[in-house]
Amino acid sequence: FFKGCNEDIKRMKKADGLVLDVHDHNYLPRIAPHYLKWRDQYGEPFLYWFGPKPRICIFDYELARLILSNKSGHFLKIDTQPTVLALLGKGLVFVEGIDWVRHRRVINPAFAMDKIKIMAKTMVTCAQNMVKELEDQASKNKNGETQVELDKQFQKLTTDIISHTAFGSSYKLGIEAFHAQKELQEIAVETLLSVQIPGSNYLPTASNRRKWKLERKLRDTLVQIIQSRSGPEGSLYGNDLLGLMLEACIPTEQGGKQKQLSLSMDEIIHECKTFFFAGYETTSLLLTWTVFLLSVYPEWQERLRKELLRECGKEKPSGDNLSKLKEMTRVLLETLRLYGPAVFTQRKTMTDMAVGEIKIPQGFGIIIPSAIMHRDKKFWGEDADEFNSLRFQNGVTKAAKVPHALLAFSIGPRSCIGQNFVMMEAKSVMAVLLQKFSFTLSPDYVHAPVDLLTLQPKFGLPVVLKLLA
């Protein structure tokens, strides 16, 4: 009973030795074999047990819309495993109710489009620094080529960008937080299907001691970043994410009580965890899978390069002309559809609920498998398993038969607050890369997507970069 279906899931996911052709984007049998098998066996929706906890897996877009767009507070984020919470922090992603409203109001101004366009300058500068290093490597070879693990380059780059744009910190502190979070992510993946015995999280096991050490390291690094920006009361903290949160942390004069919309220092630390992880992980994976697809479909790589030349010339891209890159926007959206970082979305019911024609008891978890739904031919057409960015030529809401079909950033009030930031960052990096290089997959590349909390290339992304004439 305590293990539920977890052992079955482990067994099915162990058979992920399937290596795909680079033109085959149906990796679902690798990452979600249990969902596919149970849907064929029991129909949809179906019930299963994650440990001792019941889960309902739905595949219907209308049910997904009703759940994700609900504002009553009856559908909350699902209970989070302690290791995942240590990794991501109890920030905007996990807080609920009035706390979520308070956090969102404090953080929202940092992601206004005018501020993001200003941040684009930093994004482009960071990208140019990375590309300059790659240019130096390639120029040492007579053929102007160099092979690099581009996924690792993107992780370093996006860590640098989020450090500068959101937290105003040095790359050195950012990379320390990055390493701590990556190790915590590994622990979270290892223990994801393990049944948590009550109290086991507090036992001084080797795994727990390692986790506690990493948690302290991450917290201490984030505190350093925060303290480097803290100043006397009334000072200006800046208008980036950390500055706005620190400004909201200043106590009022009425007995030192905090303002209604303030954040405590612990809450700021949690938000730093959330946005630091989301800031590098989501964008680095979007960039990784975009380069993969543009390597597989070089005609699209050339289309984007021509658009870039038309809108930016050979000059340094700006926030304004990056916003005009329509072809690139469509390619990024199609990448999110086929290779979105989040494989599924989870919610739980706070009371007995009727959703459409199904009744969901209180406390049941709800799984919305976006990676599967993004391939539903009833909504996306017969080419749903294929790369075709032209499906987005009339915008996101008209790309499929329902306007909310793309779930990469979720929908409704809890949709991703940083989606415009992610898209601008991806455009900035891709623009700089396309200005200097053409790229192809290395013969060493093995197409084996894997779910490690986020969708990643199991063996990395080795790419051959060639300097443009």
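Numbering follows the first chain given and starts at 1. Only the largest set of C-alpha atoms that superpose within 1.5 Å between the two forms is called the rigid core. This is a predicted model, so every value here is computed, not measured. First, how it differs from the form predicted in complex with protoporphyrin IX containing FE.
- Core-superposed comparison between these two forms: CA of residue 224 displaced by 2 Å or more.
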The other form holds:
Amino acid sequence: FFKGCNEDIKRMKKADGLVLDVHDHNYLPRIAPHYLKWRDQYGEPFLYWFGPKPRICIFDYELARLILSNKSGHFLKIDTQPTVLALLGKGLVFVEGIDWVRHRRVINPAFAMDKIKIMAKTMVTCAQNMVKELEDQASKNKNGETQVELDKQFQKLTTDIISHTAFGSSYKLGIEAFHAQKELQEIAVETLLSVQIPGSNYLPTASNRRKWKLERKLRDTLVQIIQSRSGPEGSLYGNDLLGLMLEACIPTEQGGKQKQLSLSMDEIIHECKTFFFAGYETTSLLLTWTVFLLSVYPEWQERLRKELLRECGKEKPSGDNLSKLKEMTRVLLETLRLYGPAVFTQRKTMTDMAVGEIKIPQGFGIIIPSAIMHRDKKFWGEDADEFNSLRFQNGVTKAAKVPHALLAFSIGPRSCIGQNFVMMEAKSVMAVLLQKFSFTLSPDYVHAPVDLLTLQPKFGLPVVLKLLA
Ligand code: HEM
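Next up, the form predicted in complex with protoporphyrin IX containing FE in place of the form predicted on its own?
Time for the whole complex; same chain goes first.
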């Protein structure tokens, strides 16, 4: 009973040995064989047991819209394993109700477009540093080529970017915090499909002790960064994400009344963890899959390079230049459709709920498998399994039969707060890379996407970079 369908899921996923051709973007049998099998067997929606907990898996866009846009507060984020919570922080992703409203109001201004355009300068500088290193490497070879594990380079780069944009001058400490968080993530992945025996988190096992030590290290480092901000005048907050968040906590006058939207030290620490997790891994994966697709479709790579040349020549791109890259935006959106880093969205019901035709009892988990829905031919057309960024040429809301078909950043009040940030970051990096190099997949590349909390290339992304003339 405790195991529910978990053993079945493990078994079906183990049989995922299948390696795909690089032109084959239908990796669903690798990452979600259980959902595909049960949908065929039982129709949709269907119910299954995750450990002792019931979950409903829905595939219907209208039901997904009703659930994700619901503002009654009756669809909550799903219960999260303590390891995952320690990793992500109980920040914006997990808080609920009036706490969520308060957190979102404090954090929103930090992600305003004018602020993001300022951060673009930092993003481009970080990308140029990475590209310079690769350039040095390539220019040592007569043919101007170098083979690199680009997924690893992107992980380093997006850590660097989020450390700089979140923590400004304290970015070195930020990177230390990141390393502790990264190790915590490894523990979280290890325990993901194991059934948690109640109380087992408090036992002083070797793994728990390692986890507690890392959590302490992460917290101490973040406290150090935050405390370094409140200078003698108390106004040295800075233009980075942390500074803008602290700024929003300053009391303001509204209608003659003092209003304070505030977060406690603990809450700010949790938000910092959330930015880190949300900000580096997902973005590095978006970059990884974008380079993968542009390697498979070199004509698109060339098209983006031409657009870049038109908009900013060989100069360092600015936030304004980057905002004008329409072809690039479409390619990123198509990458998010086919290889979106967040594969599923989850909710649970706080009370018995009727959604469309179905009734969902209290406490049931709801799975919205965006990766599967993004390939629904009824909505995306017969070419749903193929790469075709032109489907976005009239904007994201006109790309499919319904305006909310792209679920990569989710929709509704809990949709991704960082989506403009991540699009700017991805454009900054791709622009700098495309200005210097052409790229192809290395013969060592093996196409085997896996779902490890996020969608990742199982064997990394080895790529051959060639310096442009
Ligand atoms: C390609 C990159 C990204 C993807 C695919 C992505 C995807 C998502 C998705 C699907 C959600 C909704 C989750 C749910 O409803 O359960 C979400 C929420 C969120 N994301 Fe992102 N994200 C990305 C980048 C970022 C970045 C760069 C940041 C911050 C620096 C960020 C911060 C957040 C936060 C704080 C939330 C919670 C919002 C709320 O509940 O109010 N994300 N993201």
